[in-house]
Structure formats: structure tokens, C-alpha cells
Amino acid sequence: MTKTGLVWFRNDLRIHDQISLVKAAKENSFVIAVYCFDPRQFEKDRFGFTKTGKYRAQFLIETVQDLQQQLNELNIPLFVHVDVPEKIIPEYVKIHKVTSVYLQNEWTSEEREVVNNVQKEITSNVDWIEAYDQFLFHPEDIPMTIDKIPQVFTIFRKKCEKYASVRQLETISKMPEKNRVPQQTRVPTLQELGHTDFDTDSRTAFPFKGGEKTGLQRLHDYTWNTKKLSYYKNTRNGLVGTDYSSKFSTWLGNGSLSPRMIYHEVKKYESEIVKNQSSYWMIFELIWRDFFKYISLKHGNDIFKLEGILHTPYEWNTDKQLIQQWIDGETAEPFVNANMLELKHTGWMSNRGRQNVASYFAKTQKLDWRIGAAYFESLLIDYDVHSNYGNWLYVSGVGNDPRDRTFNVKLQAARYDGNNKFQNLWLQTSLF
């Protein structure tokens, strides 16, 4: 019996170490792939922000273009549509007589609702195969059940480091030429997604394009070409330039880089170049990323609620003037303003900056942290639902920080931008 598999791409936009793609190629005579630019992701949210702003939208367009080319070389067509998956996926299942649908397992409410709706619209008997493909440590390999995920990161990290292992990379072979189907769809333009074209700000710390090829090149450059990995722990709190941090989070965000690929590359680097605190710290950050995914998996929709996963009833306010001043970089704190202007004009902000502006928003001004999180979702190129909301919960005192700290922005500015290089970059020429 001839079997046809359909790979539904979402936040797993790569061909390397891609479990759904590998399974589909192994188990079927024919494989097709589909990606939907869901119009709902480009609408306004409840706070008035466009869910996917222009910076992330452009990065996503470049990523899907790259994916389409890469898949074409494997004789797998990627059909791209600007429409809801509930309409598109069932149509392809019917037209191509699909016997199996492969996709990444997502658990947050919006993504789950879409999956359930798609399944309801498929009338034929189809195998539905979901795989966890976004973790460093696979859920089956961690030394605890999901309901026992610790509230404190250090406990989670130490247990995983001691008892869990990272799986080897999945590889896919080229499909037979007969699998090739005429490509009749194209990736939309930025305008077709509701945005206007923009020029990249010359001051940006993230001048990179989207796509798996660019992500893998960045991984290679950061490790082997420049050996910046050797100094990562010392530079990661930087603010200016492309190389103070790896910037891997952008490609990790939409799945065009596999966390396992980064891990194994770091391990190779350690065996051939140097093993030090910096190389370890790269893996340490990947474990942080896992931790927030597991917290999301454990607590469900509580990560989106005002009281957070601690169910803590703070007094929050929604002063529109204060919120707008924060967005526009017009607060009483120059360090906050510089970071917010960088975000506004580039879609990027350093980790150090994010912690400070979020703490100022939620802890100093006591503004509804969900509004800040929604603004980040709209603007950040490297938006990841679990990391974004996990970090906002953490900083706002309703998540996983056992110390419930408030950042002293002035002291932070003095420590990390003592010569005002970063603030001068954004505040002296903020008319751009």
C-alpha cells in the first residue's frame, strides 16, 4: 500500500534534527509539507499590540523561504498559505490522500485549540503523530514526572545534568525523485501580512537574516571561526554589538536551530578546542530554556494569568500613560529608555536589558506584567512563548524566582554600561 505523509510545520522550521520530518520520510512513499501563516497571529491582541510585529514577521518570512528551498533539495514540496490551518491541512489530506500527519507537539492553549480544530475537520482515517522536538532533554528522559518539575531552576538543572542525557541528532535522507510535486505556492511578502517594509537600523545588535542556513552559519561562526564561545560567560551581559552573546535564541525561537545541535556542537568544541566555564554556560542557558518549557507544561494556562503560577494577588495597575512612556523610552530611567528604544527600532534587546525593563515595568511601576509580556511578544524577533512568559513571571514575582527581587536600574546601568556607550548609542540619536 502506498502511504503519503504530511509534515505540518509550525515552530520547527528546519531539516536538521527534525523528528517529524525524519519519521515521515522513513514511514511513507510520498511526503509533502505545509506551513500556514495563520492570519490570527498577525491580528491585534487584547492589549492592542499586533501579535507578530514586523521584525519577527520578516524573520519568519526569511525562515520559511529558506525551509522551502531546503526541502525542495530533498524532493519534498513545502506548500505555503496565508490561511488558517483548520482549512488548509484538511484540504491537503483529502487531495493527496494523506495517511499520516506529522507535527511538533505543542501544549499552550492557542496552539492546542488549532490542533484540535484541524483534527475535527479531517473526515478520513488518518494517523496523527506528534513529537516533542523543542527540548534539549526529552520529556521521556528527564528524572522526574511533569507534575514533579521543581519550582527552583537549580534543582531541575542539577537533576537533569546528573541523570538525563541529550539524544543524538536525527538525520533525513533525500526522498526519491518521484516524490517531487510541482511547487505552486509562494511565501507571502511583509505587506501581505499587514506590515510595511523597513530598513534595518544600523545600530542593531542583530543584523542577521532568518533561516536554518543562516542559523547554522552563526553557530559555526560563533564557535569555530571566531571562538567567541570560549569567552561567552564573560561577555554575555554585554549591550552593544553582534558578538557579546550568541544570538542563537532567534533561530531557536522558531525552531530553525535545534537545541540538541547546539549542545553537540558545544561538546565537540570542548573536546577539540577548550572546555571552560563559558562553554558550560552555553549549555546552562539551554537548560534554562528547557526549564521554562517544563514549567509551562506543568502549569498550563497559569503562566498567562495575572497571579502567575504562584497565584499571588499583587495590586497591579494599567496606567496608560506610564505604559506608553515605557514603550516609547520616555521614563525617568535613561537605561530603561535606551533598551526600550533599541527594542522599538530593531526588535532586539539584550538579556540584561530585558531583565531591567521588565523589573522596572512590573516591580517598580507595578504595571500589569502581562501587558509588558504581550509587547515583547509583538516586538521581539526571538519570541518564544515559554521563555517570554516564564521570564516575565520570574521577574514580576509570580513565577520561579525564590528571592522576588527588584532590579536597581541605576546600579545596573553603572555596572553594565559604566561608560554610557550603550545609552549614548540610543539616547543621543533617538530620532531614527
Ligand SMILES: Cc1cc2nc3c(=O)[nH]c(=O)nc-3n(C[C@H](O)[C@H](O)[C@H](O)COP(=O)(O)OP(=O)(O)OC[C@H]3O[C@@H](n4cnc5c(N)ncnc54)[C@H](O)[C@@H]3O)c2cc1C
The other form holds:
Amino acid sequence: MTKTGLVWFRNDLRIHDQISLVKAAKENSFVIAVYCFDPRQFEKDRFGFTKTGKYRAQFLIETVQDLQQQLNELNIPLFVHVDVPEKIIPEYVKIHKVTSVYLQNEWTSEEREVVNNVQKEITSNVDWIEAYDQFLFHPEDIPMTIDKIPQVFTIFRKKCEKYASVRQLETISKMPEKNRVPQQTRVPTLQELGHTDFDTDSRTAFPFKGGEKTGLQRLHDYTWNTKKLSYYKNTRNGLVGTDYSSKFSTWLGNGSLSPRMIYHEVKKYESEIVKNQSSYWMIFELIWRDFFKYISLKHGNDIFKLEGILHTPYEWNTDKQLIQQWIDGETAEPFVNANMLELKHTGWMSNRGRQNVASYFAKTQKLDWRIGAAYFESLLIDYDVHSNYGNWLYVSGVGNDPRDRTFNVKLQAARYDGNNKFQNLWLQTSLF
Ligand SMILES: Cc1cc2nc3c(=O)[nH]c(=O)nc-3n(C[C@H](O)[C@H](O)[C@H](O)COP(=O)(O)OP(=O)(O)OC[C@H]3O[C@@H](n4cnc5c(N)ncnc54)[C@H](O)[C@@H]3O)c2cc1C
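Same protein, different form: I have the form predicted on its own, so give me the form predicted in complex with the ligand.
Entire complex below, previous chain first.
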């Protein structure tokens, strides 16, 4: 019997180290791929923010265009639609007599619901193959069960560093050209997703385009070309420019870069260039990323609840004016304002900035942290459900911070922006 595999792409938009793709190519004579720009992801959320704002939408478009080209070279067509997967995936299964569907395993409730609905619409008998492909440490390789994931990051990190190892990279082989299925779909424009075109702000710290190719180029530049990795630990709290941190999060967010790829590249760098605190710190940060994914696996929908995973009842307010001032960079704190303007004009904010504006929002102003998180979700190019909600919970005192700190924004500004370079960049130019 001829076997046809369908790879349903979602947040795993790459061809390197892509488990679903590798399996599909190994197990089938024909492979097709599908990506849906789900219109629900471009609607307004319950707080009135567009779920996927223009910056991430543009990055996603570029990513899917790149993926379509890369897959084409492997003789795998990527069919792209602006429609719900519940309609599109079953249609392809039927038309192409698909025998197996491959996809990344996602566990957050919205994604699960879509998967369940798709499965209900498929009437034929198909093998359904989901794989965890977003982690550094695969869930089968960590030395604890999900219900025993520690609340404290350091405990998690030390156990993983001691007992778990990162898997080797998976490599896809090209499908035979004669088995190539033609495809005529195209990637939508920004307008077709409900946004208007925009020019990139010349001040942006993230001037990069989306796609696996640019992600791999960035990895190469940050390591081998510029050797910035050797200084990462000293620069990572920076605020201005492209190189104070890796910017990998954007590509990691939609899966156009594999965390294992970064890990193995860092290891190679350590053996060929230098192994120091900075090279280690890159891996340390990638473990933070994993940690928030595991926290979300363990706590499910609690990560979206006001009382968080600690179930702590605090008084929160939803003062519309205070929220708008924060969004528009018009609070009493110039450092908060500069960061919020950066986000508004570019879809990017540094980690230092994010910590400060989130702490100001949730701790100082005591505003409902979920509104801040939803605004980030809308604006950030690198939005990732686990990292965003995990960090917001953490900063808001309802997550994993054992110290439950409030940032002193003025001290932070003096420490990290002593010469006002960052604040001048965003506050002075907005006067023109
Ligand atoms: C309130 C708040 C919201 C956030 N929302 C997101 C989000 O939606 N998506 C996202 O990817 N990150 C988020 N972060 C984490 C962090 O700010 C970004 O990952 C980081 O700034 C991205 O820049 P970079 O890739 O240059 O990071 P680097 O400093 O170069 O770090 C390398 C990688 O390590 C990981 N990493 C670093 N810091 C963290 C962290 N605190 N938590 C989880 N992973 C981390 C990222 O994958 C990052 O790409 C948030 C942090 C805060 C405080």
C-alpha cells in the first residue's frame, strides 16, 4: 500500500532537526505539508488586543515563505491557507488519502482543543503521530516525572545538568522528485491577515527577517562570525543594539530554530573557540526556557489564572487609564516609558526591560498581570506562551520566584542605563 504522510506545521517551522518531518520522510512514499494561518489567532482577545499583532504577523509570514522554499527543495509541498485547521487538515487527509499525520505535541488548552476538533473531523483511519520537538531536554530524558517538576528553577536546572543529556540532531533526507505533489497555494500578505504594512523603525534592536535561513545565519553570526557568544554574560543585560543578546527567542518562538541546534553549536564553539562563563550562560538561559515549558506542562491552565500556580489571592486593579499610560509609555517612570515605546514601535524589548515594565505593572501599580501579559502576547515578535506567561507569573509574585521581588525601576535605570543612552533613544526621538 502507498503511504502518504501529512506534516501539520504549527510552532515547528523549520526543516533542520525537525522530528515530524524526519519521521514522515522515513515512513512514507509521499509527504505533503500544511500550514494554516488560523483566523482566530488574528482576532481580538478578551482584553481587546489583537492576538497576533503586526510585528509577529510579518515575522510569521516571512517564516512560512522561507519554509515553503526550503520544503520545496526537499520535494515536499507546503500548502498554506488562511483558514481553521479543523476544515483544512481533514480536507487534505481526504483528497490525498493520507495515512499518517505528524505534528508537534502542544499541550496548552487552545491548541489541544483544535487538535481534538481536527481529529473529530477526520473520517478515515489515520495514524496520529505527535512528538515533543520544542524542548532542549526531551520529556523522556529528564530525571523526574512532570508532576515532580520543582517549583524552583535552580533545582530543576541542576538535576537536568547532572542527569539529562540533549539529543543529537535529526536530519531529513530529500524525497524523490517523481513523488512530488504539486501545490499552488501562496503565503498571505499582511493585509490579508488584517494588518496594514509598516516600515521598520530605524532604532530597532531587532532588524532581522523571519525564517529558518535568517535564524541559522544569526546563530552563525552570534557564534563563529562575531564571537559575541564569548562575551554574552557581560552584555546580556544590555538595552541598545542587535548584539547585547542573541535574539534567538524570535526564531525559537515559532520553531524556526531548534534549541538543540543552538546547544550543539555552543558545545562545538566551546571545543573550538572558548569555553567560558558566557558560553555556559547561553545554555543556562535555554534551560530557563525549558523550565517554563515544564511548569506549563505541570500546571496546565493555572498559568493563565490570576492567582497563578501559587494560588495566591492578591488585590489587583484594572484601571483603564493606568493601563493605557503603561502601553503608551506615559507613566511616571521614564525607564518604563522608554521600554514600552520600544515595544510599541518595534515588537521587541530586552529581558531587562521586560522585567522592569512587568514588575512596574503588576507589583507597583498592582494591575491585573494577565492584561500586561496579553499586551505582550499581541506585540512581541518572540511571543511564546510558556515563556511569556511563566515570566509574567514569576514577576507578578504568583509563579516561581522564591524571593518575590519588586524591581526598583529608578535604581535599575541608573544601573543599566546610567548614561541614558537607551532612554534618550526612545524618549527624545518621540518628541519629533
Ligand atoms: C515579562 C516577561 C515576558 C517574557 N515573554 C517572553 C516571550 O513571550 N517569549 C520569549 O521567548 N521570552 C520571553 N521572555 C524571556 C526573555 O525576556 C526573552 O527570552 C529574551 O529577552 C529574548 O532575547 P534573546 O533571545 O536575545 O535572549 P538571550 O539573552 O540571548 O537568551 C538566549 C535564549 O534563552 C532563553 N531565555 C532567556 N531568558 C529567558 C527567560 N527569562 N525565560 C525563558 N527563556 C529565556 C530564550 O529562548 C532566549 O532566546 C519574557 C520575560 C519577561 C520578564
